[in-house]
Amino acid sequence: MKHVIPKTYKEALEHLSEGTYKVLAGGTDLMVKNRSWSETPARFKQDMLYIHNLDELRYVEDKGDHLAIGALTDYETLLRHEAVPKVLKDCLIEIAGPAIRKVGTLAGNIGNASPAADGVLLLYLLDAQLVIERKGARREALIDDVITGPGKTTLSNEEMIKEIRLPKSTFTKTQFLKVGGRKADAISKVAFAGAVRIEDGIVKDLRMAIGAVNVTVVRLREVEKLHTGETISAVQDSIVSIKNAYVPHIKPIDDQRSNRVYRKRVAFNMIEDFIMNMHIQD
């Protein structure tokens, strides 16, 4: 196996063009997955490309209509940046502890593609667009179209996420909730993120995303669109049909953290709580 530390982003893409490397940024997921005995190197089974030193991928820039976040921007930087949406900060402060947040990144969360990843949940809610590059080529994709299942993405072996773009949005209420096994440093049993913009009693924008209840984050844009433009009371009167629309999609599993019955009940409680209280501002 080869272990390479490129000096520049361009050099990193050159190595990736060989199609054999696994990209490691902060390593908060990969180092755990490939851990070995105490005080011994991690057991990686393929060529590794270490990019943590590429400072050119560390930035947060206000572009007017969107916020651009470099792939290696860590959670702590995002927590301190004034342009980062409050609902994203509400999520990030709940992720692990300061040491992990200093090296963990949203791009790494995406590459790991865990349906329980809280950061990814917020990227679904905020309509994140990903800038993905390989040597000589570039594409942009909605996060929904990149993550396809646990540990699975549409990224090829030659591609790397360069940037995450968050379109500017204004909300009258946002909410992030997670249920874990303890108060701190917990992996979510179920997580919920919601955002709404209400003007003169009319719902102008409605978004809900639920994590750890399916193979990917659940966000039903067609349900949100159906109730956009309605009065608050009309949306709230539709709570039964809204919850019914989620029934085929809320399909949690039993695992070491929780069981499917509990997760399903909590997920629907979260949906109902947000809808019935969406007119109450933070």
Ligand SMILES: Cc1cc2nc3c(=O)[nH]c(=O)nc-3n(C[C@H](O)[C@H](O)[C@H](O)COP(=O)(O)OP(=O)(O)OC[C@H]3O[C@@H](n4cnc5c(N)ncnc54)[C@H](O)[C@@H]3O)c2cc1C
The other form holds:
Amino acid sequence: MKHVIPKTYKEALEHLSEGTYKVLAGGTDLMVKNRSWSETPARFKQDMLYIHNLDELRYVEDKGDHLAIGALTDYETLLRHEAVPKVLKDCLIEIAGPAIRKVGTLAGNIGNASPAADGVLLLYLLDAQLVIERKGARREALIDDVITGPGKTTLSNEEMIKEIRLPKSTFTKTQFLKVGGRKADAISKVAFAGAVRIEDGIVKDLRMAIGAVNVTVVRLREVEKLHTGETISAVQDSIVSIKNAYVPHIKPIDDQRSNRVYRKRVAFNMIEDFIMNMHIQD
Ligand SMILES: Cc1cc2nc3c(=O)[nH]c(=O)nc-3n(C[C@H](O)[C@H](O)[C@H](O)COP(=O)(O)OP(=O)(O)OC[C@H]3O[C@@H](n4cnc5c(N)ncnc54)[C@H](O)[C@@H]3O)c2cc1C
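Write the structure block of the form predicted in complex with this ligand for the protein whose form predicted on its own appears above.
Let's see the whole complex now, leading with the same chain.
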């Protein structure tokens, strides 16, 4: 088994092109998954590519119409950056604790592809585009098209995420709600992110994303679109049909953190609460 620390991003892509390596960024998921007895090396089962030295992937750049976030940018840096949207910061401050946030990355949150991942929930809400590269090739994809199930993505063994792009948007209200077993350092039992832009009483942009209730984050763009352009009261009068539209998609499981009955009830309460209070600004 090989353990490689590339000096440059180009070199990282060279190694990845062999198709046998697993990328390790902050390691906050991978080290836990491959943990071993104290003072013994982690039990990795494949060649490892440690990319934490690649400072060229650590940046937050305002590109006018979008914010470009380098794949190795840690959560603490994002929390302190003025250009990072408030709703994303509201989420990041609730991820783990300071030590994990100092090394954990959004790219790692995507790569781990947990249905309960908090960062990923916000990337769905913000229509994040991922810049994915392999040696000699590059593609861009919407977050929804990259995560396909628990621990599953469309990333091939030769590819890695280089950058996360957040299109600029203006909202009149945003909300991030995380229900965990304790106030801090908890994995979500269920989580909700909502954003709305209301102009002259008309809903111009409506977004809701729900985490830990299905195999991937639930975001129903067709339902959001259906109610875009309506008055606030028209949207609120449709609350029953809006909730009904989510019924086939809110399919949580029982696990060590929670159960399906509780998750379902909380998820629907969060949807209703956001819709019925979307005109009340923070
Ligand atoms: C104590 C603790 C608390 C936590 N709390 C939370 C929480 O509240 N909310 C939450 O969502 N998560 C939480 N996590 C999980 C974890 O911190 C996050 O998922 C984090 O974002 C992972 O980032 P990383 O850089 O450490 O990923 P790594 O562990 O380095 O990698 C994770 C996966 O992503 C892949 N990967 C990493 N970078 C790239 C890249 N550039 N391109 C392609 N694939 C890549 C890796 O190959 C691997 O499959 C917690 C973890 C711990 C240990």
